[in-house]
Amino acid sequence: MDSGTSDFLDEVLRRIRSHLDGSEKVVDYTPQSSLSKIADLNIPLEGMGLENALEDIDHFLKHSVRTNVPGFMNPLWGGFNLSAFAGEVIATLTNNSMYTYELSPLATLMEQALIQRMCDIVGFTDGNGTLTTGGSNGNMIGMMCARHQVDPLGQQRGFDGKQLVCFVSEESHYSVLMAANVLGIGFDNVIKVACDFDGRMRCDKLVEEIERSRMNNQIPFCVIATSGTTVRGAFDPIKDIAHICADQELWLHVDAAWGGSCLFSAKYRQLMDGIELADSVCWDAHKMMGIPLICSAFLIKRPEILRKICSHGNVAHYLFLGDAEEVDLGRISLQCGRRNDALKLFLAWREKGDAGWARLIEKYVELADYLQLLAEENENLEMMSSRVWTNVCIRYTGQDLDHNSVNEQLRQRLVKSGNFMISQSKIGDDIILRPVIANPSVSTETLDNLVNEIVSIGNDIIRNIPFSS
């Protein structure tokens, strides 16, 4: 290595050591349109050169949002997993792509490894499965698994989706919707089910919607349930579910993108009962359990589907040679050109054990529990639905009230304040404000912190509504 490479690289850790030590803010506001103007977007004709590759990064830094400072608790997603990280970086080193055995080895063992064990917690005994980009790839593999069940020649012959439907809580992800319109069945052929009071899918609706669409000469193909909805964290009653699945003799995907690493804990496990039951999950890795973005599984109980679905790969004979068929993992993955995101996984798995893990969601959990009393014991705050997981739907409150008018200035004012970001919601016409604990570096006293800034940011608001004569 010369000089100047060394130099650069330390020049580059002694940046992540500062932003890793630097301000305690989730981000220094800036508004779009001022921020387009001072930021030095030009692509050049004649290259910079590595010292303004070293300016960029400091601006870059300077502008993003703090992802692992306690305020951050937005996104289903944050803070900081140091040997992951390690991970991450040794696997862009590394540019191996995981298509074949032969390009990434040991990465393959690994992330074989990784599947096998999350299959094995899942109850999926025989299974296998894939990473993938995430949860909305992972369910719209799910629902390809599902129709190839439903018709096993429409690979070859092409697939008309127009009489095709899905049954999906009306509180699941947009990515099901996403899904459907790749795959050509069309959004007004995701039905959504009607929920309980807990936002969770309700059985006797599902059924009542199944037959409907039997009435109507339409072919229902699949249920997606999910586990941990975005917004309330709601858990459908997947034994249940999958009960109804097995009478209707249709595939029952589950989108435990948030909420599956609820497994590892003998406490919450039950939230989840009747996983083994299904036929697909996919279950983020990069959320709950905090391993950098993406890292996300999709594991399967039948593992023939995934190979056929993604047959197509067949045909690469520059790729795929006869003796390692059985170990090259571009043939159980829709994309050729993958990156290693097993590493990151490997390692803070090695780091953790799954005793680890459980210890991280039940203190989540718990801060949850906590973050819940503080907003029941203020009066300005008022919990906005029930809870078993670690969103925590509220709104700041008061007579007379424009309560959507407020929260809305409030969050906007919280946000560009720099201290907190937490998400905003619409719980029916409501809107709320969901912080989530997900992010290892929030404790009590953040969450002391997160009301007290709240309450004074909507007195703030209040004290400023003309009264009207």
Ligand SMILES: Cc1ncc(COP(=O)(O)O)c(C=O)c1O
The other form holds:
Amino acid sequence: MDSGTSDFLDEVLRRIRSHLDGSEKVVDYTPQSSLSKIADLNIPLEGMGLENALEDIDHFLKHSVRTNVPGFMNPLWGGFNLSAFAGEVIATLTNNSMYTYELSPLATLMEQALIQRMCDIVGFTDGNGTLTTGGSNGNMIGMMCARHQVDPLGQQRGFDGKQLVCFVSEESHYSVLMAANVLGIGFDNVIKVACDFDGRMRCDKLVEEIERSRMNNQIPFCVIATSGTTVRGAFDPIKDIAHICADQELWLHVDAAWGGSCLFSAKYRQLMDGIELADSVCWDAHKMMGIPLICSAFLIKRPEILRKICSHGNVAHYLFLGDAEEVDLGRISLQCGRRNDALKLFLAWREKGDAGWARLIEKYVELADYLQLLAEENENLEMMSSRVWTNVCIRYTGQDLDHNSVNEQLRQRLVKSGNFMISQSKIGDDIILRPVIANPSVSTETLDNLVNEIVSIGNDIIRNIPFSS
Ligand SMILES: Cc1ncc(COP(=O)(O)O)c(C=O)c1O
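Rather than the form predicted on its own that you just supplied, could I have the structure of the form predicted in complex with the ligand?
Okay, now the whole complex, with that chain kicking things off.
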């Protein structure tokens, strides 16, 4: 290696260290109008050399949201996992593609080992699966497998999706709509089933909707249950839904992108009671397990269906040579070139073991219990939903408040202060604040500080609301 390359790598490593050791602030908030003025985004005709790359990196890091710090509690992931980070770097270093064993020998075996382990945990004894581009993609593949079951010839002939309908909870993730769009099912044919008070799909309503659709000459083909809804962290009753699916001969896909990690814990596994009865599952390791984006598994009970929907005959004779058909992962993936997302998960899992994941998940739920308690004990805060998982839905409250307006302003100010980033969401018509615990650096002290800051900003907002006459 020449000294220029070596020095450059040292400089990059120095920046990685200082990013990790640096400010506890989540972000130095800069509005888009200012950032687009100060950022040098010019794509040059003549290259500017490696020296400039270091400056660009400095600039980038300065304006990045620091997802590794405790105050980052916004989406369903966060924190920093060292072994997975190393895996990510090494996967990029080797820059292999996962389509053939020939190109990614050990990564192929690692991915298969991980998928088999996840299938075992789910209870798919003869299952298989693939790492995908995320839970959204996993939901789409689940829907595609379900469609294959009712219309196996469509792959060849094309689909007239007008009559096919699927069923999801009204609190399901928007990716099921995207999947319906991509597959030509159509938004109107994704039937939203009413939820109970706690945000779980109602089985009586599911049966009603299935029967109604049959009466309308539609063809139900799939139910997508959610384990860990995005806003409230609710878990649909899988076992009951699975029995309905068995009666009605429908495919059951479970979107466990967020909640799947409960399966590690003897204490919380029952939230997904009956998961082994599902036909397919997606589970994001890049959410609660803290693996860097992207790392997500799609798992299927009957692997031959995945193989069929991914089949492309022998047109790719330049890639897939007959002798490795069984082992080439490009035969069970919708992608051609595909990142190695296996190594980072493999390294992290070997470091922690199932027991380590279970401890992490249980600690997260304990911290969420603690935050709930703080909210319940504070006269300026109220819980906006029951909770079983680590989504804590709260809002600032007081007498005669325009709650939505105050909570919206509150979150804006909180994010701009740069100490915390939590998400804003809606339950019914109410705007809520939704911190989630999915970041190993969060502690009870972080949560004390979060509550103090929310209340102090809220108090300040209402002090400055002009009296109306
Ligand atoms: C319940 C649920 N399903 C699916 C997804 C989509 O996952 P991904 O972002 O990995 O595509 C999310 C994302 O937050 C989610 O909350």
